[in-house]
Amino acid sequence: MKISIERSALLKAVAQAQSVVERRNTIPILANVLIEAEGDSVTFRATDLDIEVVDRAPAMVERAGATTVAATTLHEIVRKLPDGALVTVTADPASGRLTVETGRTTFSLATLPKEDFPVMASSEYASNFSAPAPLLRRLFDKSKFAVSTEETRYYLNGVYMHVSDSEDGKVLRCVATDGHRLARIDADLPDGAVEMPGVIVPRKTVGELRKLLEDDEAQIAVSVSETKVRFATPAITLTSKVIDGTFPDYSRVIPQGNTRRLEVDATEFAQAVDRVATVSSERSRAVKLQLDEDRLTLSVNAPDSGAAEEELAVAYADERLEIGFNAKYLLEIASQVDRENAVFMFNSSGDPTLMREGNDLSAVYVVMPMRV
């Protein structure tokens, strides 16, 4: 195999594969990259096992083959060749080295054999459709800071995307939580998406799945079945297995209730709080909402390091009310917020507060008081 690609076309593909390798693995072949060359382009193909990205990059093809070699060393060496170079990168079966040269600068890389590399089985996917980057990205962007990271609750440690009913019709949903807080984010249903089998995407995939979203003109290709998921641009495959778990009926968790109304602004709010939660203790990071007619109190009283409050003129037209929340939920629920204001609903201290941006119904978010 003998090819020619731009550095900037070789660093882009190669550091997407290298992202999805795991850095430590009891099976070498798995810290490589598949590079194939055929034709006028080269893909690179990189797995844990779990997830599968095949990214396809424009070349020029002198001999046709295919080879493995560490993704990270070979993502490292691409990192730091000047821009705009042209890179040749030759494969040598016989001697088993891959040689990448640029310039004046030559390096040789150890290969493992291409037909010891696992190839992830294709299957039949039950549903294709296709959705705007925008779309996808606003889904996975918004609810993917809710996902639980405790290995014992599984079927929570990724975004539940799935067809549901809402009060517009059928919407595409993805749902996340780690049980403390809560995020549901609607969009418009994609045409060919209405069988689509709900699915857990994990939260590894939702990170590599970002890089796919970053072009505002890009349509998504999405395929579904009970056991993958696959995202697809024109140069980029991304499969994931699916987790074998069933999410918990979260309808149960979002308030219905709630009836006490605070309408504040996002950016001061966030600001506020982080301000505040600079004294409380790194543990608890408890801050107390105190809630009068139009006007918000937030405190932090912590014995070892001291106390903070700031005042805030808000909306708020129900009786008093004290509640207190984990510093770092509120400022990861108020950062969602793409307009001006948020909106609370409480209940009362001990009850799931709801929060959603200004009257748009298509994101809401759930978050449990703690005692202060």
Given for the second form:
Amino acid sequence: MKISIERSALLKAVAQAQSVVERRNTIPILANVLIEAEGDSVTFRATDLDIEVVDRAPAMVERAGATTVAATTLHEIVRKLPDGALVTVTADPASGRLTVETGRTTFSLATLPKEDFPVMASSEYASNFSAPAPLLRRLFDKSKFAVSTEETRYYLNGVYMHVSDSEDGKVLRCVATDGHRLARIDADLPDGAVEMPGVIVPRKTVGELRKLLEDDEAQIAVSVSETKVRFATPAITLTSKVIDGTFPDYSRVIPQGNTRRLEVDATEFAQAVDRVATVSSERSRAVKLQLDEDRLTLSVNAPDSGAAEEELAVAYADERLEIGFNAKYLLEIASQVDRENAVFMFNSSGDPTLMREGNDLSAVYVVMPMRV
Amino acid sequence: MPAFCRSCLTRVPKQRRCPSCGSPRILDHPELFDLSIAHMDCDAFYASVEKRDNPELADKPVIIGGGRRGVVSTACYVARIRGVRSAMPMFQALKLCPDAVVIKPRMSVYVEVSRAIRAMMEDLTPAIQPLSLDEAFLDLTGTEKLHGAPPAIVLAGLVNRMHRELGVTGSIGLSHNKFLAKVASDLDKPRGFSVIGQAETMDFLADKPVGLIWGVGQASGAALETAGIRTFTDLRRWEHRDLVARFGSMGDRLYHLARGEDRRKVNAHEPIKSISHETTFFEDTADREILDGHIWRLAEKVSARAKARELAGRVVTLKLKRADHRALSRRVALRDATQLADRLYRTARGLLDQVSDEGPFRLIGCGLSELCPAAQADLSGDLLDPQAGQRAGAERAADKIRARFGTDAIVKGRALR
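Can you now output the form predicted together with the partner chain? The one shown was the form predicted alone.
Full complex below, order starting with the chain above.
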């Protein structure tokens, strides 16, 4: 194999590959990226056995071929090469080395045989559709903060992507929860997605997927089966196993009967929460919200370190309420609001609280209060 | 060189026999009278007590341990010569030493002797940190004027007095910190007295295996081995930041211990770090329902202790021992600390469900660690488990009933499994 490739194209492809590779693993070949050159392009393939990413980059292929090399090392090298350089990559089967050359710099890297590289089995997808990048970006960006890291409830370690009914008909919906907060985000159902089986997309996959969604104009080809999900742009294909488990019935978690309505400027609210929480150094900082007519008092009382209080003018017309929350959870859901005021719907100080943006029901958040 | 006779406690010049009592037990060391941190460890404590109470046993191999299924908790030195060790399964011990006299532990007697030893130590210093019934750290810094003798002589007096008044012997390790004192007490058991001075610390440790470090067990030992660290010399080759990067907080400890540095104080009131309970089954079992019943009872015990001390914990541990004695343990960190038996049970049960090993098992244990005050625990509910609040309320109510009418006044059906 011998190819010449522009440094920035190489860097982009290798960067994506190396982020999939697990830093610590016991199978050496999994630390490698499979480089395959043919025609007028070169592909870079990396996997952790759960996720596989294939990145195509245009290159001048002098001699077709394939080999594998340590992904992180290759990434570090390419990153340090001068911008605009033309890089020549040559695999020498005799010595088993891969040479990376540009100008006066030459690297020679150990390789592992391409035959040992595990390629994810292709599978039949039950549903194939195309979705605009901004649509997927919104679905995952607004839900991923609520994904659980708790391994005993592994079925919560991802975003549940499925087709659901809403008041406006069928929608593509993403739900995530860790038992303390929940995010439910809806988007217009793309053509051809109605048959899609519901899948739990693992947290790491969501992170990798995000890199495919930067371009506002891009159309993402989405393929879904019971066991796998695939997202593809012309240059990158991301295939991932989905979490083998049943996502809990989240609909009963979303409170329907909360009537006490608080409307507040989300940015002001978030800043106030952040300010008062400063005095507490505990792991789970509790913020107390005291609601009186058109007035919200936020306070934190940490016996060991101090106390803080801040008042906000808000719209609230119900009877007095005192309720506590984990400051971090409040900040996270408040930061999801970007267009209108945040609307909180409370019941009692022990019941889950609902939050949404204005009257928009396409993004709904639920957060569990804590004793203060 | 400073030296004294361990039999009559007189200071003598360095020589083979004590000029005043003729005893050969002369101890000398350049820093002998400058060191003041000690570790006292009784010799085969339970067995010594049994031999004291029944002189016929004096020259017989004696094993203290429980029941048909039990393990050796203590073996006397006669049995140790035959290869019997603490924590060895009883059947194996009896194979090595079929004529051993096996005695069921009489804990109340040992506790009594232990209290008496404690009282003797309290005559010497208030800075005592008991590690168990039969061993303790003592800090004798600044007591020389009070006792009219340096710590070394005072300590030799302590073990002599234990032998005379209680009939048990102990070994002393004397050094300049806890780590080395503990290492020293083990160097020449039984009835030993070992000294590790400042000057020799580095040389002394150099070729010793890192397994000497308290807390370096099988797993961390293997991790160190992988990094090419077997001896203290290997360890010293590592920079501080590299050790921390590789081993986390343990790396920092390793760095300092490698150089014989240990800043921990002899602490009379060490705060408890974890609460746990375990049960060895009468018969090995693989039945998840039976295991489930045990988990509930253990969770209740752990919870009761946590509640009594107004503590809660963030980490729940489940421990299982297979019939072939291989142990496995699973742990999980909770988002919100707990002291409730219900949450403890559900979490431990979740851990059991993830154990793919089907057993059979001989032991199960359940524990709570990363403790914090109870006021910081169980603050928030679980969206996906709306009944949790009610169950917590029921548990608190049941606790009140038990406080008033006794522990058996109300139990869960699950506890009867």
